[in-house]
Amino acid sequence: MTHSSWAYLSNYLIYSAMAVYTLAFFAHAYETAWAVRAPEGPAVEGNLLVKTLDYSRTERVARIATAFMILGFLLLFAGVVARGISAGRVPWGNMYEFSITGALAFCGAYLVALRKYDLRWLGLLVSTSVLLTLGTAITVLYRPSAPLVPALKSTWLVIHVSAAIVSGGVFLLANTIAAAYLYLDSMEQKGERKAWAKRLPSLEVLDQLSYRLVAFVFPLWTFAVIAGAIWAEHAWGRYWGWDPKETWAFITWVAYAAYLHARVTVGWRGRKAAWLCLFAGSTFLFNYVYVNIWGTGKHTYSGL
């Protein structure tokens, strides 16, 4: 196959992944909506019709939704690999490639965590986020497959960017869980959880899971920042220049370090910790979206 053939194959695989993720989205939406139903009799509690949960009737749909998520991941993985083959390099040379690989990392983090934790309820949010990322990538950020610019031809591209992509995927999963914590907490503050929300984990479980994900991946993000500084010295003759990309990467590091410090030494839990986690995640997203697309500096040529 020629390089152009691999590029076309990559595009088809990514379009196919989007189609499968769309099916996963609808399956998860059906699972969420139809798990709540009214009872078959005139059962009432006071003057209110009692709603019950029937998970058995959506269990098959839930398993199909997870299967779609796995299939979408495999198709997206193949699309990323084909993109790399078409360009003759690792597929992280511009914002389009970073976005499709970031979506892959986000979904991969969800599927790995799903093996240990009951996170299937996050499938609707994960599939939506992946679809939005891929949709933006193919419509706004797409660039034809091409060789790297000279400054990016380094082994550090593989080391630095791969660490950043994996870290970003896990960070975003932790932020999604923190957002779910805040939503459920506000619901409980007003009274009992709604019927569909009773199936979700307790606030304590969500709080601990978000913390564990951040604590697990923070050392990798630290390594990514250090590796970026070493690469900058090789490419530009200085370790740190307060380029907008570098500055916001450091701000993200400080924000997540503050989150971990607040939990371990100050004892922050629950709502305050969740808000701090979301703040840290917002700095990462700002760096990824605003600085990459509209910012200026030495990183703008690559979108990295």
The other form holds:
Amino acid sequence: MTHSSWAYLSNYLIYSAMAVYTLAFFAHAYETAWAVRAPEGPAVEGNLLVKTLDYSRTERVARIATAFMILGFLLLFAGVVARGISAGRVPWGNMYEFSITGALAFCGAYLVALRKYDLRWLGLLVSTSVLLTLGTAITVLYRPSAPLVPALKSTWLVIHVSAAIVSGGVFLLANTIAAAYLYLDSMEQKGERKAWAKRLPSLEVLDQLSYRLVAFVFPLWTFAVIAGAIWAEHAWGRYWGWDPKETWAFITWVAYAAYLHARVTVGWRGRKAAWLCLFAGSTFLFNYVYVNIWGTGKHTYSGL
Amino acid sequence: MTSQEEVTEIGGVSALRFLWRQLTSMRTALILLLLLGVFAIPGSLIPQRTQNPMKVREYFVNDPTLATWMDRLSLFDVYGSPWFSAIYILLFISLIGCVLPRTVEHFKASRALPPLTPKYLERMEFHQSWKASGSELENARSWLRKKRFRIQESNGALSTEKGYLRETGNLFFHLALILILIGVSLGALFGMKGEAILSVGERFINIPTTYDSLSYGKLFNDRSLSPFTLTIDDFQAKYDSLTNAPQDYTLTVTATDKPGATPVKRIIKVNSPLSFGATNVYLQANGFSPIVTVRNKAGDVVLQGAIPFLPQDANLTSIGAIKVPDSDPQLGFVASFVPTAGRDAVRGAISVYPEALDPKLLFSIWKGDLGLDRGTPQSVYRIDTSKMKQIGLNSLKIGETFSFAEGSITFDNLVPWVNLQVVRDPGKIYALLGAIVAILGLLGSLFTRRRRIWVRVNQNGTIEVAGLAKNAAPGLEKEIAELVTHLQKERT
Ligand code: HEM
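What does the same protein look like in the form predicted in complex with the partner chain, given that the last one was the form predicted alone?
Whole complex next, starting from this chain.
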């Protein structure tokens, strides 16, 4: 196969992944909307919630939804790999490629977390975000597959960017959960949870989960920033120059450090912690979107 | 009177102690961390002098009053500003004040045994109790020892603890941050950074006058410059013929470490600098230097040499100035150079490919006063034509000569030039070391669970097992369940 046929294959795979994520989206939407319509039988003493709500009729759809999420992940993975083959390098040379790999990492983080925690309810949000990311990538950010400019030719590209993308995926998952926390919390403040939301995990579980995700990837993000500094030292002669991209990576790092501090030493939980988590996550997104596209500085690899 | 004085003095000391306690409190640390993040933001949105001096100048041209005020607030120099420094200095004082006592405490604690078993175990998490059969305590002891719990035993009760690495890692992480700061400061104080533009064939000697720009740390002096020399032998740039994007730059030099040393051939690439101890030489940018010969009316050579031109776009359309101060009258050529000539409706002559496939030198000729001895520094790429008169306009290919009233100019050839950046940073090794320790510390801290498990056989023959996890870390429940299964299995 030639380079350009690999590139075409990659595009087809990305489109197919989008189609599959769309199906996953509808399946999750169906599950969320119909799961609890019909309370069945009298409430029995004990676990009142489960007894009065009926999930069984959407269980099949829900399983199918997860299957679609996995299939979408595999297609997207193949698409990213094909893109790399077509360019003869790791597929992290411009913003289109960062976006498809980022979506892959986000979805991957969700699927891994799903093995350990009951996160299926998050599928709706995850499929929506992945679709939006891929949609923007393929319409706005798309660039033909091409070799790297000399500054990007380095082993550190592989190390730094892969660490950053995986961290980003997990940070965003933690953010999604923190947002869900805030939403459900305000719902509970007004009274009881709405029927469809009753099966979502308790606030405590959500709170712990977003903390655990952040604590899990914080070392990786630290590593990504340091690897970037080492690479900058090789390429530009200084390991830190307060370039906008570096500055925002630092801000994200400090913000998550503050979040961990707030939780571990000052004992923040719940709303306050969730807001801080959202703040930290938004600095990551800001860095990705704003600094890549409108920012100045040495990190101008968006290819736009 | 005396008593009153004493009172105020004690008041002063206790006020100081109060301040110190405030500064080293967790809440202050959190606030300072958040402030550090927030106050780093303006520097990424407003152009900074160290990165983008041109943009800063634009601010001063567009709105001098506003720019002056912004400058007073150090907004063009955020990361060296008094307020940004104040935040991180306070943060690090707080860090030291917090971490040193904790290190001492932890050192003591790490050699001590866990505290005695509390009286009311049923208040702890995961409390279980059942009728003992006799050998449980022994079994529990060996099970916990195998799992490397630290054990304190008294009166038929085991108090055990595991996960000291959590605190150790955390302390190392925080101490490593201090090491990083030390590394950064050493670099700023004892480092240097300079740039020089060199055409192929030229020689670079590492002394201050060879540099086009040079900046030192506060405690660096000329003698600290490493005594190496470089000769630029060859420069090759490869481009993608479809996208015109650069693919590879290779610079070949002959280097000597110090006067008298044997010269060696070395290669410099964008991601692989050349090192002389703590000094590195980086390849930063490249362009073309046309080689020209200018003759006067009598036919004598008044200027000959390679003149670096400054690239304006990715295809290396370049501008430059050929200044001939030694002719009478003085001559100047306001010139542009295109490696592969093409035309653009708006911009006129432009380059359409970054390699020299169809090179062309375009210029207007000026005579009069170049203004070089007026003392104000001038750009080497521009000519101040305010005291000059234009006398001609032309373009040349390699080998061609153009004659005009005051003489002639020949475009002999061209050579590439490279911009070398020379950096000495003796602190970076400490920063790197700090970074590695910080990550290892973080891993140790965030992935270790610190927890206590108690096992007690009571007078009435029941056995109790309970646990407590610091920071509500998960997993203790499973561990205790395992222990309980182990103990109950032994019984049957
Ligand atoms: C440069 C500033 C600082 C940064 C980036 C930072 C970062 C962090 C991070 C990421 C953690 C959580 C990870 C872990 O548990 O090891 C942490 C924990 C902690 N930090 Fe800091 N910190 C800073 C300054 C401080 C200061 C000034 C203090 C004291 C006032 C402090 C005291 C602590 C304590 C007590 C913990 C929790 C230990 C535990 O119970 O696990 N830190 N810090």
